[in-house]
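Just the one chain here, laid out as structure tokens, in the form predicted alone.
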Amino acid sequence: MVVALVLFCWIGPLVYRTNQVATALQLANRPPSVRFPLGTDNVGYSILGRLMAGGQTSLEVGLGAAAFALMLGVLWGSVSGYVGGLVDSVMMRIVDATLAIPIIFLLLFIASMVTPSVPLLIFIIGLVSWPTPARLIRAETLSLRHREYVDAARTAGGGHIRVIFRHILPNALGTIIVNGTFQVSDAIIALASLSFLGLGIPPPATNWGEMLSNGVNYVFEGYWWQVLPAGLAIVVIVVAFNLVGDGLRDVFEVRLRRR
């Protein structure tokens, strides 16, 4: 489903060739047929189109913002259980404090101030989504700072940088995958509920939460295109995501038993 999508929001614009900067408003609210295979929208834009940009939109933020999100809360829980005593715990209270305010009105905040952009976007979810991958890396570093094999690295003069980087972190490799997967699906959530309370990317640039947006205003006058295509790519792609990270889990689980 994740393939089938990729290829669907970047090959397939150059299959379906349609316009997506001036709008056509003779066009508008035209129901599916064979010009318009899932419809137009409010101002003539072809809503298959539409679901192509938006995907892209979607998805470069939801990959860039989990990427970020890792590699900020990997280097900060991996430092904070390799050192531990007042460092650590200082480092965990700030990750408790970011935890404890909700996320929405983090990202509400946040985005309110500034005017959103693909990379600014990236930033932002990034920045209120790296606590929880810094617990689960502090977890795991925990466990396997005291092993043999890093205390052997200590005693061959290895330096703390290079114990992290060669010994513990490789080793929690397969919980870092995991968490990236769904961290993928909370980012794609995230700009959807950024986009549809009207904080996303201004036109004519879009993705599938402002879709969604646009087509609920539409939707009690029975122009139900405006509002399905987008909402089914939202449900696929995270439960995609969502089922990639289960599956990761499983594999990953059955390795460490078996050593």
Given for the second form:
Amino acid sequence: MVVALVLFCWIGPLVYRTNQVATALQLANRPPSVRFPLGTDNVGYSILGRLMAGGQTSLEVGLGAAAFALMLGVLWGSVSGYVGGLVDSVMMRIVDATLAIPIIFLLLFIASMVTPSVPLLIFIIGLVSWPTPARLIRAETLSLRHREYVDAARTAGGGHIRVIFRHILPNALGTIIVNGTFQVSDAIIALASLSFLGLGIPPPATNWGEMLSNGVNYVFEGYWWQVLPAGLAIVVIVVAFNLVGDGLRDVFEVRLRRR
Amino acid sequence: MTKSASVPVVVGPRRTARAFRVGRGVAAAVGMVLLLASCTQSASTPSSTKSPSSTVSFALPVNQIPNYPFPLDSAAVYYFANTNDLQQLMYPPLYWFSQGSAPLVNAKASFANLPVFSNDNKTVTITLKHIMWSNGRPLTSRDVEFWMNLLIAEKSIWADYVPGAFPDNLVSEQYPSATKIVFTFNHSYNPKWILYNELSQIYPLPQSVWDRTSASGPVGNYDLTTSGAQAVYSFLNAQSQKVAEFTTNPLWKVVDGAWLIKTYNPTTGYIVFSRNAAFSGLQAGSDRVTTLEEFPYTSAQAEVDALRGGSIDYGYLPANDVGLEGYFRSHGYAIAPLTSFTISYIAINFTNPTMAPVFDQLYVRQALQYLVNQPLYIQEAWGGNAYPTYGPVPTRPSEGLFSSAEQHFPYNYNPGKAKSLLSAHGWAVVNGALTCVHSGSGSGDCGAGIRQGMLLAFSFPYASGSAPMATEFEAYKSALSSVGIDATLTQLPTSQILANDFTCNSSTQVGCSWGLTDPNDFWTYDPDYFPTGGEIFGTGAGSNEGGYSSQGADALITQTHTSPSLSTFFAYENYIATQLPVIWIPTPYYQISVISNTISGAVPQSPIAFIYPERWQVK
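Same protein, the form predicted together with the partner chain this time rather than the form predicted alone?
What follows is the entire complex, opening with the chain shown before.
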């Protein structure tokens, strides 16, 4: 499903060519037809073309923010778990404090301070998403740091950084990958939420959340085609990434059991 | 003058607060809810057809509650729910403006006869009609004097105060009898300007009850000294803020308007008015409305839901919900767009440190205007619920004040002309961006202060929450892009834009960064019904958002105040319409009113959005 959506977003525009930069107000709010299979939106963009363009942004931000959050979280959690003691306590209290602040509030606060762009949104969403992987990796590190092979590496003169990167993190890879898939879907929803609240990327760029937000304005007009496709796309991509995560978790657990 | 930011029920500015939680499961829920919403919108709950009653329920503007009955308003309380939906029901102005749907003085409904001017237009004599207060006393010139004394003592607090104008331009006030008032001005003025922009701002107050400095103290003539008037103002201002006492405070039980507060919920703003039995002004002869209920709402959606539920007799639709018109027509309601005496525009920042030299060039402003496709925006963005703006005088309601420039607007949509204007002045698209390639002040150059290589690029913040406005500006940005102009659109809350959209303060950098802006504010000529526009286009004027400054405009504005000649007014109008101190854009209807068929007399609606339920009849 994920592959199909990626193909839809990046290969689709090569097959179904639309202008997603210049508006065509005279074509606004057209229902689905042969010319516009999913109709047009409030400024005359083809919804099908818009879905492709919006999907690119949604996936870029989702993947980018997940990668950024994982990078921060993995580093933070592994150092915290590995060093332990007072450092661990302080680092985890920071994580707790960050988690205590509602994510949507943090997102809105930061997004309202700047003019959103794709890199900025990746940064903002990543910045509020790292505590979860940090806690997971910290827990994983706590259990791994006393394993024999880690002790052996240390006894053999391995430095802390080498031990973390060569012996601990590779063994936490399953957790990292599984959490990464969930992070992607969370980031896509976060972007959709921000856009839905009007803090998305300025036009002519768009994403599925923004399309949804636009479409909801016209629900009473009966323009269902402005709501359904974007809503469905969000549901499908999030479910797809969650299924990937669930599948990977099963794969990793099976592997561990066989060991 | 009313600068109506987020004007109460203007079709555009309504905002629907939406909550959206982040969480993995939420995606599915949101998707499903929206699926259901989009599928079920046509299968809505049927509303009841309104049954006749002498009680009328009225929907207040979104997020506004009436909470200040004293009509001498400071800026903090100066909004429609107070002025139109509370104060004028209890304390109408001396002169009533609205003749049908035209913003003209209504002699019949006014509490005074039309003023008589001296030959030199420096002195005006006003004669009061026989109007009664609800306590049985007649309205006299002392009540007008009381207002004037409070106003003069506290003019700096008054939201409508313009230095040099009313009451500064009064040389003397005389009250020779109980029904006569004589004002003498410092110059000979245009009588229409005096009536429409100065005398329009007089609200008689019950001196015999209100002229006191404490609730327990005696009534006196405190207002006759400045310090006394200030003390009276302080007392009345404090009383006006005691919302829990609105129904019991004896001050508010003496009115010359048709309505008295019967019930008030200080938390929600829900208010019920009962009819003032002693009202002696213009009113319906029979089948009168006896009770008026005003319902507050926190979102347009909630108001629409109440309308659909059948609990509102007089409400409104947001522009993006006009698809419901048919539904309401078939459920016992009439649809009546309300056209206010309003213009709409995009402000230009003439003080932007980088872009000011560019915006100073008339040809740039002309190009920006040529790219506004008003007919298309009206049709597609506003669903036909707007009308074009061609200058400082609203095109509706038609007042016979259109100059040649407004009748034959020279800058109708023409991207080709915009492009040729820019290229003829040294601009070319370089790497996709419109760039000055011929700096200098010559005829084919970009203009003074514009350096070689400068881009025509700027930020364009506009108010969030209005779907039609977002559509309009997205299309405008696209048109700008078509000639290489790069406008960065951002949606921000109105309050955030208003805090930053005035002239650049170089020390704080506030107001410096924006290029174009529209905080969703419309300029309604109220209570300056003669649209001379000094408050928005005069140098240094309080609502001159972009810092536009032109000696020519200033001189013409001043002339409209003094000369009664229509040609003088047209000269001003032509100048402003063609010099483009702002970019003219379509003006939406004030609201799409939805009025129960059980009410008659509510249409035509006042272009000032006043309501006059005392003249309505219930069938």
